[in-house]
Structure formats: C-alpha cells, structure tokens
Amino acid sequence: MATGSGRYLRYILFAVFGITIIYFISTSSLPSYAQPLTSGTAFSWERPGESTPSSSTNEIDDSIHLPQTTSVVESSQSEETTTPNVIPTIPSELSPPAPGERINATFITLARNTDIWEIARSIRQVEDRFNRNYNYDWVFLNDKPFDETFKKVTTSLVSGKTHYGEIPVDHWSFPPWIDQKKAEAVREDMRRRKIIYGDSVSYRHMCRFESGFFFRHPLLQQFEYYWRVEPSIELFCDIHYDPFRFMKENKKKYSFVLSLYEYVETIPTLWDSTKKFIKAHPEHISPDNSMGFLSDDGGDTYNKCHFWSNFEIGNLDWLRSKPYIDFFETLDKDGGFFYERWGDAPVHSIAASLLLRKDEIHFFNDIAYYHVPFTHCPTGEDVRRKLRCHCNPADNFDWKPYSCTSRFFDLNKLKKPEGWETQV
C-alpha cells in the first residue's frame, strides 16, 4: 500500500513539473505591448507630432474646400477609447498623382443635400477609377445653399478641391414669359397621360438649367473643361490616361458613351424651334456638322436621336460661345421647356451636332459607365481585362436596337469595336 502510495506521489511531482515548464515557455513566446490597445495605439498610417487643425475642413473662402488631411479628434492618455485616433491620408499618400501638367478642367454635380450618399457613391467610382491620381477640383451646384454634412462628406471624399456654390434665382424659376396657367395645365395633362417627370415642376428647372445656365455660374468661369457626374451612377473600368487631356490635345468639344431616341412625348415641338435657329443663323452652322445623326431626312424631321448627358465632358468655352448661346435663347423664348418637358439631353446633343464639326464629338468606349437603367460596358474582351472592368458585356447598350451609337459610327466612318455583333 505504502509502495502504490509512492508511486502515485511520484506521478503528481512529475506532472506538476511539466505543467510548471509549459508555463515558462508559454509566457516567453508572448508579445510585451509598451501599451494597452485601448490606450491610443499609433497606427502605421498615423504620422506623430504632426498637429490637428480645430476644424475638419481648410476653408479658402465660403465656397471652396480643400481635402481633409487630418483628425480633429483628440483624447487624455489617461482615457480609455476603443477607436483609435486616425490620422487620414493626403491623396499623393493613397496612390503616386499621374506625371505632366493637369487641364484647367473640373468635375461639376447638381445635387441637393438630400443626394448626399448617393453623390459620395458617384465621388467614390470616380476617385478611385481615376481622380485619385489626377486630384481635379470638384464643383456642388444646388438651388438652396449646401448644409455642412454635404460639405464636410464631399470635400472628405473628393481628393482635389471642392467648390460649393447656390444658382441664381433667375436660373431656376420661370421665366416672365411663361403663361403660368398654361404651363400647369401641361404638366397635369402629362400627369394623367404618366409621362415620365411629366408633372414635375423641379426638373422642368433642372433641364433649363442645365441647357442654359450651368456654364455661366460665378464659379465655373474659371475652367476651360467640364466632366458631369450625377449620383449613384458606376465607372466599371479603371482610367488610365487623362479624358481632359485627350479632348484638349484632339481639339474635342463634346462627348459621351450612352445615346439613345427621346421620348417623343416630351418633345413635340423642339425640331420647329431648331429649324427656326437654322433659318435665323445658318452663319452659326456648321459645314461639317452632324445632321446625319440627327435626321434621317436631310433636317426636315428629328429621329429623336440624342446623346445621354448625364455622362458628357465638354468644352465650357464652346457652350458659353454665341453660336450656343443663340441657339439656347431661340429655343427658351419658346417656351417649350415648360409648355412641354424637353430635356437638357436633346438640346445639347442637336447643339453638338448643328454647330460642331463631327471630328470635334467623341465616343469614349473606354470608360465604362451605368446609370439607372442603362449600362456602357467597354466592347472588347481585351480591353475589359486590360482596364479591370467588372462590368457584365451583355448589359452593354451600345448596339442595342434603341441605342443611336451605330448611327454614331457609321455616320463618321468610323469602324465598329471587335465584338460587336454579339451585342446587337
């Protein structure tokens, strides 16, 4: 019994031996943190002794903002936090900016407060696709002043500077010539007849607007080049090389990805008052123009062909010349913007086609492009792979039998993407 007793000591003994090494060796391994996590760790994007301004944005005046370099969060060392205190990059930190001189050029939103996240998703897809590596300036046009989430997220997210300005009550109300009554009995008739926007009074401004007004605010005198983003639109590709650049270099005036027939119930009358532009100026038309794309009876009726202007990069110079300028005033005296419905998209693009030469518009199948609800998806399998793209080819629009882009194509002699009848 005394010799069973023994033995089973002598197994205690060795057992606590081992648990007492393990131990040892275990502790050792361990990491020994100057620190507690909760304490305020540095991150290795933070940069210490670099101070923090008292305000999350640098202002240059009301209506300009540059991007947010720095935190305005500061905590004791003896509090805890379970967020650490986040010093955010500059842009030349997230990827190098691209070699050579930048355009004078800008990206320009109508948006309202309300847009705020749907405008941050469009600011992201172009920041990350592009701006990132270009840091051009960003212009936030709105018909009331913009509240101060819009702008802390917007010029948070934009990597160059952000531009705020409000439009002129004159740009964005009826204008003295309007018979009120005879407009709201329009819009009511499109209601009954479900007319897309038919009964809205706000967009019937917006196509106004941006047929006529956005290139003279205060604030886009200073650019030369334009790039319009709406919200929640998607850039599936990534864009290697500068589309200022491009249209600057090739003598661009006017471009898009997306073309397609108006709605003809919008539009009833905009091809009278184009031909009574065309007969008061023929000096403002062009001997090269592009009513081929326009017409399919030499001008004397409209196709409903137009580019799709919620994507467009233009020339800001060409759009405040007298040619355009005659030809926005013929049409707004008629007052079909309101005693119809007719889109910024149609006049721009019979704009562009009337007084432009054809080499001076340009198709961009490069950047790929979605905007509830149709997709331009780049059309070449070696150019979607080269670019990244992760957009679905057979989404893409372009040869669809409602799309005018081959119109585009064959008017200018211009030869088809590989591809593309597998599209149609």
Ligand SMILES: Nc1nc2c(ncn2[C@@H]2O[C@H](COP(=O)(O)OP(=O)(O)OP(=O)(O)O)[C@@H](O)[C@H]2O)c(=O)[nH]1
The other form holds:
Amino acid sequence: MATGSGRYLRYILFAVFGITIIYFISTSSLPSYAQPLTSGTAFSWERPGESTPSSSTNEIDDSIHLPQTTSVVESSQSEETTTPNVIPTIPSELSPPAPGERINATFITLARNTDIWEIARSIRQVEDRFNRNYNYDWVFLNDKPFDETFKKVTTSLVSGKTHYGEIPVDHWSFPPWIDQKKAEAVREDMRRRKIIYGDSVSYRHMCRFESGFFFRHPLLQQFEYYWRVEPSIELFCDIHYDPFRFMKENKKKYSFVLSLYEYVETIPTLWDSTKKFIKAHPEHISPDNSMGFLSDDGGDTYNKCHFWSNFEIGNLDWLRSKPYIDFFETLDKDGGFFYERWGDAPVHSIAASLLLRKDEIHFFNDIAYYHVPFTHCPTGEDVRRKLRCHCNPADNFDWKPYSCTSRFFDLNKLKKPEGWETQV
Ligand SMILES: Nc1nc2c(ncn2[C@@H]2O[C@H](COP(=O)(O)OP(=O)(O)OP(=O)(O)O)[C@@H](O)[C@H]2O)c(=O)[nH]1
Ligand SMILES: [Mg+2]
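Alongside the form predicted on its own that was just displayed, please also present the structure of the form predicted together with the ligand.
All chains and molecules follow, beginning with the one already shown.
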C-alpha cells in the first residue's frame, strides 16, 4: 500500500512540475516586440523587441547604451532593411581623467623589442587598473633601438605620452677595470652550478644598469618619481588613488609590495663591499635606518632580505643624490656585478635601508601584484572586495617563511593587517 500511494504522489508531482514549465514558457519567453528601434536611436544591450522581465533579479541597467552603430527598421514601417553595423565607433577617451593635480612622475620599463607582447600585457593591466584615469607618461629604455612595432603597440596602449630611449654604451658594458678572463671563468662556473642567469652577460648588464644608471638617462631627468613595470606582471586590484601623490605627500622615497631572501650564491661578497662603504661614508648612513631589516646581528652579516625591485615606486632625486651614487660606485669598483651576479634588488634594498629614514620606505598593501613566481594579494577581505581584486588570497606570499615582509612590519612597529595569521 505504502509503495502504491508513493507512486501516485510522484505522478502528481511530475504533472504539476510539467504544467508549471509549460506555463512559464508560454508566458515569459515570447518576444513582445514592445520597443522597436528606429534609425537614429542608440543601440541597447536588449535585442530589438525584447524587453527585460521586470521581475528578474538580475537587474540589467538599460540606460547602458553603446554609441550609435546599429539601426534596425521594422519592416512594417519601411521596405528598407539595414544590416547592423558590426564595426563599432571607437571612442576617443575610455574614461574621464581623475580630478586633482598630477605629480612629476613616469612609468619606466626596460625592455627588448622581443618583449613587446609581454610588456603589452603589463601595460594593459596598469592602464585598466590605474593609469587610464591618470594618464601618466611612460619611458621605455633599451640597449638597442626600439623597432616600429614596439613603438606603435605601446603608444596605442599608454594613455599618457610615451618616450623611447637608447642606453649609452658605457651604461651597458664592462667598465675598464673588470678583468674579462676572471668574469668569464665566473660565468662558466655558475653555468656548471646551474645558478639562474649565472652564465648570462646581458643579465649582468641589466642588473648593473638598473642599479646605477637608469635614473641618469636623459629622458628621466625631467621626472621626480618613477614606477617600474616589467613584462608579464599582473595587477589584481583597482588602484583607487594616485600612488605617486601618496609618495610625494607622505615624503616617501622608496616602496615595495614583495620582499624575500636573495640566493646567496649570487652575492657572496656584496655585504663586504657594503661594510666598506659604511666605513668610508658614515655621513651617508641615516641615523634612523633599517639595518634591522638587513641584518640580525647589528650589521656584521647580511640576512639576504631585499625588496623585490621588479615592482618599485621611488624618488629619482634620491637615486641621483650623492649618497646613492657613492654607494653604487663603491660596489661597481669592487666588480661584483661581473665577478658574482649582484642583482639590482639587493642593491636598491641595501641602499634604501641604510641611506633612508625608516619612515621613507613604504609597503603598498593595496597594490596587488604578480611577477613570476610570487604574488602579493592584499591581506583583508574587506580591502580585496572594495578594490575588486581577482587574486586568490591563498597565493599571498607576504607572511610565508621565505618573505621578509613580517620583519619589515616588526621593525617599523606596524600593525599587520587583520587575517595575516591565517596565511602563514
Ligand atoms: N633592453 C634589454 N632589456 C632587458 C635585457 N634583459 C632583461 N631586460 C629587461 O630587464 C628587466 C628584468 O629582466 P627579466 O628578464 O624580467 O629578469 P628577472 O625579472 O630577474 O627574471 P624573470 O623571471 O625572467 O622575469 C625586464 O624589464 C626585461 O625586459 C636585455 O638584454 N636588453
Ligand atoms: Mg622580470
């Protein structure tokens, strides 16, 4: 008996369900042709004659209109039928510039012609998330002349002015005091030990250029602040204010989003050269420096912590100042860019930590960033939601053991963002 009545109940349920479906189809899905578009009206996201069901919970803003590209004329009104134009008109401006003053600042990219599509991706991200509203300039530098494709594509993507410069030969070559045989033997040894970029000459020129020369290029003389952008980076969140302006108004000279430990094999004697500089130029060392970020024993040894310089927003006048130039020249004379493989990240980081006051270095929690293989995804759900971030918080590197960002927070007595403990 129980089985029989159960079966009847199922039949009834199926019947009710079927009738509901038929009713729904017959009442809701038939086009009403209520609003024919005539020539001269704007194209709407609604298909002609289709009206948005008012009961729908997905509210479509039918005030969104594209520029006039389509005209559909009802056959009852005219014999003439026009084919919809599939080529939209191109707006001259994607969005209006943000109000307020601009800082004397530029984006800066060092790249080869072959980097074009990777840097195009980066530019697009920077423009979409920030610069389309601010229109800052962009300086491109190369050790060879940029080709037409590079210039054409980048000019079309950047909302500000673009500038293209070639690097002077003596900023991208071996200085005369370098022993070529010794440098070659080092490269061969690093190749055998499989040290990343260990056998590359061009990588060494790049690191030396980024350490000591980019800010001296004639194209950068006119600017006070720079924001470095590398190929194939990602920005995961909207940038809802002007970071250049933040830097200037808060007297910041250097900033970062990611920090980590350097491969010791690439910098075995960098700290010896640094200590030589400290001894020779005590007048350049800031009384309120960040030695605690670099060393766990008061400066005797280097703990390898550095800010990851493929992202940086900084002050060019600081890099052009005597303390920084004296620091770079001490290192350059010791030859470690070629006899080892010193990177510009530890060089900039040691300089910022020793020459600047603690409060002149800034950590941008709200600039969400990726450069292979590390991600900075802002800690704090509220921030991520408000900034429309698309990064996975689980990928955030900030509080992992191989990051030095916790050390930066502790040294500066900063309160870590809520939720950091869950990402360790
Ligand atoms: N003009 C020029 N630019 C270079 C050269 N080598 C590297 N660069 C640029 O210098 C910057 C750093 O080089 P990358 O190859 O990204 O070095 P990296 O970030 O340490 O390593 P990746 O993991 O490969 O990104 C990038 O903006 C490159 O486009 C070169 O030989 N000539
Ligand atoms: Mg890179």
